[in-house]
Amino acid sequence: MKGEGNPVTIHVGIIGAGNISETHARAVCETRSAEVVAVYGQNVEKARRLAGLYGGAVYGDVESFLAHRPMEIVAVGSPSGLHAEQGIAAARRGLHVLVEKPIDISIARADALIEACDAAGVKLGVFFQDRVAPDIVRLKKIIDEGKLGRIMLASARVKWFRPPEYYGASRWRGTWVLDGGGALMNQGVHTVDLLLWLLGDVSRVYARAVTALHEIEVEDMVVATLEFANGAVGTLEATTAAYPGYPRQLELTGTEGTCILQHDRLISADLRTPLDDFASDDDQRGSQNRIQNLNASATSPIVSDVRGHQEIFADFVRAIEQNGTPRCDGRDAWRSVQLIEAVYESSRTGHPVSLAPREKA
């Protein structure tokens, strides 16, 4: 909770009361001049628990929740297939909308949410916290400054593990209606966003998605070949069936060398012109605690380090105050859903799928 001397100017409502909504609430409470004022959850007991920890009135009815005032922002942490519906309802009441990834489970729903926020004159942002991780920001700068040269090859691997109860204890995980997919739409979407942010649009994809281990409707394993508009080619693997679970790894090879990212750490930068100030992750942070934290996402859905979410939230507040664009807005987040839809279509049809850039408003 807030301490003395920090006047509250931003009032936030939390939609959802599960693990990720607790992360959102923690991020709000760690942001100066912000507080949680309302919590909505279909499971009222969970909502009461969350409000007991982080503050706010408790609602079991979404309409009453959206009428709560003062409230300027809603953070949407409900099942993915409800993001657009609930975000649209909030926008129509003049509330800014910050949504957990993915923006929703289809580009049609994402379009509807984007259009509703535009019509209401409110900001729309999406929690893609990789975009604020220091080493990933550094990798982005290396690419943008041409130090990696022309990117030729990308290899992304999200080889995580989730036990059967991860799906069995949830009404929505592993379903098409509310999860929109499996290992790719839920776990791999951060890496999809990262590839698009670093390398630009994908023009064509060929993929195979299978359910290899878990008793769920959707895939728990996918492999895709990506052709980027800039001429690079890449592979993407995502799974929740790789016991015991390994850190996400991204390797980028350009004409001037190769960089390797593990989870959110740049562990290697082998360039023709070496970086003056580069040290590997082991050189800088080689403790056992760092290694354990590196693997946390690979084995657990619980976010223990909320600094990324907190920075995304703080950035969203700045966008509101300065009438700017959030770090990842709705149109940018739309791209990852488009690519994932294309992966699923390619797997269903057995044919490559071409993608066209989203038309600008």
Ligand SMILES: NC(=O)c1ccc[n+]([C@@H]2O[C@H](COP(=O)([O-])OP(=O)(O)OC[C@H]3O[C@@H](n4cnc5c(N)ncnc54)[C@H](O)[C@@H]3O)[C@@H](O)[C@H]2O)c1
The other form holds:
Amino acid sequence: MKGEGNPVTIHVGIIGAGNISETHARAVCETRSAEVVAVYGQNVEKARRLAGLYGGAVYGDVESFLAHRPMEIVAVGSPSGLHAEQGIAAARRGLHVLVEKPIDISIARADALIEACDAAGVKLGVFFQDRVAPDIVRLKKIIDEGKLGRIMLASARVKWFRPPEYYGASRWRGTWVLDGGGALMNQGVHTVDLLLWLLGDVSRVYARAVTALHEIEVEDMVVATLEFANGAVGTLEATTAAYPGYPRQLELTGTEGTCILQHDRLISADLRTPLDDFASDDDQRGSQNRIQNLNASATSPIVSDVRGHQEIFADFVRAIEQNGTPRCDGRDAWRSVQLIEAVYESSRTGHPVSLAPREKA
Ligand SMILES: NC(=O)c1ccc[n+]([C@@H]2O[C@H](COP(=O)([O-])OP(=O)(O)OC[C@H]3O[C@@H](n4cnc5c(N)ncnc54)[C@H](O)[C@@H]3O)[C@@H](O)[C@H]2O)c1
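Let me have the form predicted together with the ligand next, following on from the form predicted on its own.
What follows is the entire complex, opening with the chain shown before.
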């Protein structure tokens, strides 16, 4: 698939073959020296279609797929509740594992996957593409350099919309067994990951999750109050019932000012000491096109801008080649699932839930 002078050194197998697997395949194809070599999905027609577009042998059973060689990485884009089981099977075959978010739908399964990858000596990475978005990286730097001061308050809103067909036409979305939850485990998890990445651990949560609009067994609306280990407090709202769907909004207030992130763009940085190179004027920072991009995940699961996934993939390849740690590894991705489990528990019991950092190494 790749041109001469650009030898393929990384061979990737794709599990899933649905919506996000296409993003994975595109990300691989856009990466120098990487190639899709095998595709496995429960729906062989979908696997055939994907392989027709991006290359690779088609498999209808997982064992033959995992035996395909050469193959060094498996990109898991199946329903969330299958990530650990399939990742463990890949690790046992000596394959590096790059899974979609969430890492899986429980910390018990996330633990099992982390341990299997450790035991096999393979890398485990998780697609949280927000972590490579330029403005979000910039926000992280602003925080780490102390320009926001001591963070006191975080307000996160994920007011997205999914139409009834999003759930109705899927065998796994909106189910406890394979989605592991709804608006928070599937959509809000990106923002949960960001809160933990930017502010550190949450030590206590009090939450209410309800099914307000959709005919699904899991929640389509969550509100939570968060107490961070560093003393900050926060609120988190996540829904898939907010027609027509709005960009995710994250506002962080520190002793030095307030930064506002909209989707993955830093739209305000109102600091006591202004940043030299920041203009919040939309004319300078974005066109109408970008605003449309901005709304994409608010209304659709399709990730048409492949850059985030491509960068996560390239980072994962670097981690393998240099024996480093991926941008978001299994242990880091475990934390968002822990917090989401705590939100669900708090909602079920009506009580606040305390969280402790992962004990295992
Ligand atoms: N990073 C992101 O922004 C992002 C966006 C969308 C989805 N996702 C994640 O990607 C995963 C898949 O979501 P999607 O939107 O692609 O769903 P999808 O339904 O479009 O695709 C899932 C595919 O998995 C296949 N499948 C079902 N059971 C399987 C099995 N046992 N083995 C192999 N394949 C099986 C289905 O046939 C389907 O083609 C989820 O974990 C979701 O959270 C991430």
